[in-house]
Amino acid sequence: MPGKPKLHYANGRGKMESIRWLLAAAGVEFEEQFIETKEDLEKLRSDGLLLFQQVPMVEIDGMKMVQTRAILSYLAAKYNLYGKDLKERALIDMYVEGTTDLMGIIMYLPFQPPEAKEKNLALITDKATTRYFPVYEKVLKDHGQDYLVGNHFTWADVHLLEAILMAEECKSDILSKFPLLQAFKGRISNIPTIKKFLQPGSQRKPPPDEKYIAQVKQTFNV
């Protein structure tokens, strides 16, 4: 029987957290081995194990998975979370490149300068509300299911849930017009994997505090 999948990064969001997200959505055990000072990043680097010298890396089905964007891609079609076809895979991978991108504005927020941060959380905020957030909201209108993609649970769902969390850390009432994803948080975040993975003591990981953020940047030379 194959193991769990082992994830590599530092004991924090980042890019990785999406890849928790998924495997956590999918009902999938995972253990994390983490990235804690240069050393150990050197290491994977020596040993061969990082494709592009880059963090995430996922050892899964006998790979060492490296680039974001092909795990989660590679975890979405393995536990069925990619649409039944390829049309319905299309509009997955739009939905998700919406919510990344959102989701990378954010994760950069605790890494500005702070006389940056006022700036960049209206910035978060005008780009939500009048860019993001109106499309997912019409989606569901037009689309008249209780989720995004077909009439199924898909990465999508997962990414944008993901994403609109994010936001609220940003702005508590950020979602206060729009009343559909109101409802569709409130569905999501109540499918049986999720809510384990939004309760306390989960493999989820906490907004990033200021020693996350110090460790990070000495790790990582950023």
Second form
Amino acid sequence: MPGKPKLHYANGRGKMESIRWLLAAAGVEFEEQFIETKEDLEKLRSDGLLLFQQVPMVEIDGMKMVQTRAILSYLAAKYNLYGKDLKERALIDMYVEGTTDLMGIIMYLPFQPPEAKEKNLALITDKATTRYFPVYEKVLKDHGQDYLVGNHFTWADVHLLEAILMAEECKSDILSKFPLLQAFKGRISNIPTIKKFLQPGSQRKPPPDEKYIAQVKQTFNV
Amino acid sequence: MSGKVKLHYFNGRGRMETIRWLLAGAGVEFEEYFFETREELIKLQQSGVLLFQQVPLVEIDGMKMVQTRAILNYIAAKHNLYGKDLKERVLIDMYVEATMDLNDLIMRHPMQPPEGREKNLALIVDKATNRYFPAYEKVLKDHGQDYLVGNQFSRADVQVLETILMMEEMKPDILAKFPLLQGFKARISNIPTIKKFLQPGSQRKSKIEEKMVPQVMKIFYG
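Please give the other form, namely the form predicted in complex with its partner chain, since only the form predicted on its own has been shown so far.
All chains and molecules follow, beginning with the one already shown.
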């Protein structure tokens, strides 16, 4: 019996944020149940709702889906954001894995010891500007199209925008050497579903603050 | 112009091993190019064939594919090892993502400093026996079929077998409490393409010798 997808996670970005982005981009409304204490997590586990005792978990289409990439791939395919054939899918997968790696480093930054923060920030900036962004800039340059893959809007575009915005939170001028990515950012941000998600009051989560970090450490033993 | 599939990696398991397993399971022949020094890896990076300056790299169907999961997804879909529909695909994805989490722990284990080795081994064994293997045992129990998903051979079966065998190398009786996984292991090992891959002389790589670890680290990290 179809209802809205229901997301189970902490009340913050983490690994669930990319899923929120993709649902929002696809124009799919969703509910959220936040895990705020150890007990909340334990209950999900003891109720047998988490296949590998982990979150994210998304209740959708009669399934209790876990594993971030499994969920994202399912949503992308279901909402026609995964390209038109195997070759487009391969490109999307390669690009998304790149942005996943970059966002992964950024995600862990607040959980690093304070003395390592400056060094890690430099690492993020270095990786973003020498390994990842040049690739996407070149992709856009080579085909001259508005979207990364197949001349149409896909998951790869959503994921890259998310990564760009996260990187800009680390260093506001991080796109200074990437004019095509700047234009890309403007374009994708203006897609109606994305624009809505970027407005205050949406289900998009803010960067982690001290309180959130403490809560996550407590609840998840991070 | 299609030729043989070509793998670029060092002469060991690492992240390429799961790709070797899947190609072998699909009955696809492949050639391998090994780099043995840091200089050779740097040369590969400078040649521009590595999208994100990283390996694995697999040349297949005119593409230079990088990112392990992108490569695995492509091979699985191309060779009909990815289920018959979206629902089967998401089950497969959930199961293989978990094997990749466990594989990552196994892969990083030899890199632990000696004093942390025993504790790390205990952690991996705990995850395998309390988190991952019970899930797969239950899947097999609930449907009573020979294969994990959709009553047919898929990449999920290949990847779970790979992980089982690597765990057995760490603790030979790891399947003691999982009779259905024992049956599964025997069954999947007997599939002709898998059986062939398990024989001496195949392209399956051995577990890394401890004394080789510093050398391999040097290739990747300098």
